[in-house]
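Here you get one chain, nothing else, as structure tokens; it is the form predicted alone.
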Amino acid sequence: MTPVPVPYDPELEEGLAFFLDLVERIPLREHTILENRAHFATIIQPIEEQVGDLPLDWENRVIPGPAGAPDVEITIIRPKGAVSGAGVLGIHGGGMVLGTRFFATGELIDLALRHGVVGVAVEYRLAPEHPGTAAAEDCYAGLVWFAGHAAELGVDPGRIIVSGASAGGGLSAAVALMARDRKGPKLAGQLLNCPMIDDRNDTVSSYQYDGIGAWDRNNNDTGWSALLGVTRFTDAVSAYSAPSRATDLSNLPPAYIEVGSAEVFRDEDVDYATRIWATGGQAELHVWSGAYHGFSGFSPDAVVSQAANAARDSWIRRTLGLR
């Protein structure tokens, strides 16, 4: 028996068309990764189009990669006025495949403007080309750096968060887990937006959404495939490429964990807060109701949209000490 989808909240459906609009126009399957990447670079904003006029600060840089990888490019966002002192790692979506770091430049320059954080976006190395660890390494070396350099750029090193939606959520996931495991820079929280953790794609919800929806099991399946191959499914997967395969989820950093009840994430998600929970730790979950994949961004003015970005705005200010 077919699973039957939980229904969208009708106050969403106009931004999911719109979402789909966007992303069906080449469904991603393992030939066509290259074509949606060049479709996405055609709809992704200049930085400098981004910031255009606004009272804020950017620079790119290049930074050390992991050892015996390629250097790492980040773009860093500050307010020209006085910084508050907190840092957000901020890490882009995409299906581990997808995007640049300038997806995850609109979170870092809302933060700046609101509240004087300073955001460091970072280029990780995508999927086929590159499977493994290898983006959450080039993630974890932005960390790495932005701890190391915090004093430069008016930062605490003891109040830096990452953050990402979708794929940036797993590896935000991911950072945590190695900042832990290394004895790495001490996170403040870990901010996973309906994060992409398990490449079983097993479950209840990831049926439900087999065909419909922002991002379906098909798109998943493609995601997780070029990012693994035949590791996939096999005990041979990382928990730094899929943090759903990690046996231990204690002495992590908080968690702010938010999802769609409409979306293939759904629980995977709430398993892992639920795992989090299980060790002592702390985990914020938060399941949208009728919510698709992206939903926030794509419908902001619906009333659970906005319910949905107070929710993660007072997450921040609580975890980062801001007003």
Contents of the next structure:
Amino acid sequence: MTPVPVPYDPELEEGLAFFLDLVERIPLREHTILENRAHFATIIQPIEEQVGDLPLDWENRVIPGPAGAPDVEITIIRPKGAVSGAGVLGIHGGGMVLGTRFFATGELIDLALRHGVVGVAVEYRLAPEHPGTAAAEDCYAGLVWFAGHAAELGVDPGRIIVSGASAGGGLSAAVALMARDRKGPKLAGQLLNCPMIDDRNDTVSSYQYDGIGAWDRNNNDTGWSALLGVTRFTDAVSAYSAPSRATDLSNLPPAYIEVGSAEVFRDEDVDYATRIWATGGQAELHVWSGAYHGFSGFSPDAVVSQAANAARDSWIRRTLGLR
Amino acid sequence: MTTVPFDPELLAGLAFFQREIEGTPLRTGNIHASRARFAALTAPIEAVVGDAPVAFEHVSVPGPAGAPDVALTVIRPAAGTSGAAGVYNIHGGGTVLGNRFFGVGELIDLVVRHGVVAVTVEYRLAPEDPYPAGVEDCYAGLVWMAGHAAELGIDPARIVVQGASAGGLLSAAVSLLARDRSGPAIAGQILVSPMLDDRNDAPSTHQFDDVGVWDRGANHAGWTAYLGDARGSADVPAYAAPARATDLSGLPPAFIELGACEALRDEDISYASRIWAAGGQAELHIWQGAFHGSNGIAPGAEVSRATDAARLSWMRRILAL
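Could I have the structure of this protein in the form predicted in complex with its partner chain, to go alongside the form predicted alone above?
Full assembly next; the chain just shown is listed first.
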């Protein structure tokens, strides 16, 4: 029996319909990944248009990739005026199979304007062409470069966080695990917005949103199967692909985890926070009532979205020492 | 067990709480001493109201069947209201301490800033009056408020129950009672750091054992006073400890907030998770580095301001403030 889903906040219904029509016009299935990717590319504004006349500088660079892998493209976004010394590595979403780094630049532009943050958006290889940990390794290469070039960018290397939504949240969590395990750059925090972290897709919430809402159970299945192929569900799945698989969540940077109460990722994300706390780690968890996947971006004027944006900004200020 | 670190901005507030409010952490042997100390910290309502543009009135209303009347205090905008949102307030204090004027300053703020009508309820305390005295008193007060909504200038469809700590426990329990007795419609339940589970055995209770405020030992003392020998047994009803409820469907929307550095953290997460699993509405906020009651003790801290803003946002959504 399909469990009864948590209803949506009525104020979010319109944005949800818009999301479904714009982003999920074509149900994401194994055979529609490429078609979805082409469609997704049409809804991402070019960086020139995103920046427009804003008082920002942006620059594309190519940096060394993971060992034995191609170079990685990044885009750096900085305020024209004073920088605050804080940095954000932005990792885009798209179910591990869609999108480009310019799907993550909106957040970086906002943070550069309001907080003088220097942002780096990282391009990573997509599944199914590049399965397993290819994406996470590319993102980690981006972090290593960012931390290594912090001084040149006007960033304090102790004030860099990693941030992403959906698959970008999963990859952000993976980068935080890698940085810990490899004794790499010391992250000041990990901002995980409705993160996609568990390939097993077997929680109550994953069944509540089966065929309904944004990024439903079936889309989630498609993304994970593309990323993990036949290894999905097995013990061979790396925590760097599916951070929920990590058995040790101690000694991670402070985590900010936010998710809607009306989405597939709710239970796995609550569980991740709970397990971080159980180890004595720092985390902040917000589960927004009646909210769908991506609500704060697609229904920005709703009261709940404004509250979500304000809470996130508060954590960023606390974590990065901003005013 | 490794505890979760406190937000450095809250450390002064934590020390203040430990020194001035808890004094000695609550244990079974010091309930009366703690009660006296707590009472001395609660200012008379006249002093708290001061020049604020509110009117307040004490009323005595019928108690539960066979039990004494219940004292309520109604706080309204001085200018009067009609069809206002109502806030039914249940104070904290581990079921053993406090009176209805504890935290009344925040209630007056809501009245002044948002034009709500607030009612705060006196309930009998444990161990002298164990379960179900406290929850039945609270329920009786709510029934009276809903039944007199028109004369109080309240829209009966816009009443929320709220409480912190033991007040959160009683707010959750009253919501269960109202559902099961087909009682007053409740538009929402605000559960701030609620005590929900008498078993007191989740990982967070062991992390905050002799650490922080309202630690595992204090929680044990409160539950033991309230439930006596039944505490932790198989026979604890849901109205006594809401975590014991097997059915969390059909409840009013819940707002659950607490600090990451609290003994009560895990039981409160579980309660929210089980409401969602039943298809119910709940909003959950767990604030990094925050302790039991920190936003009231250190209201100027960044995390406290964010805490208050998120709660107010939910109230705006639920009550159309």
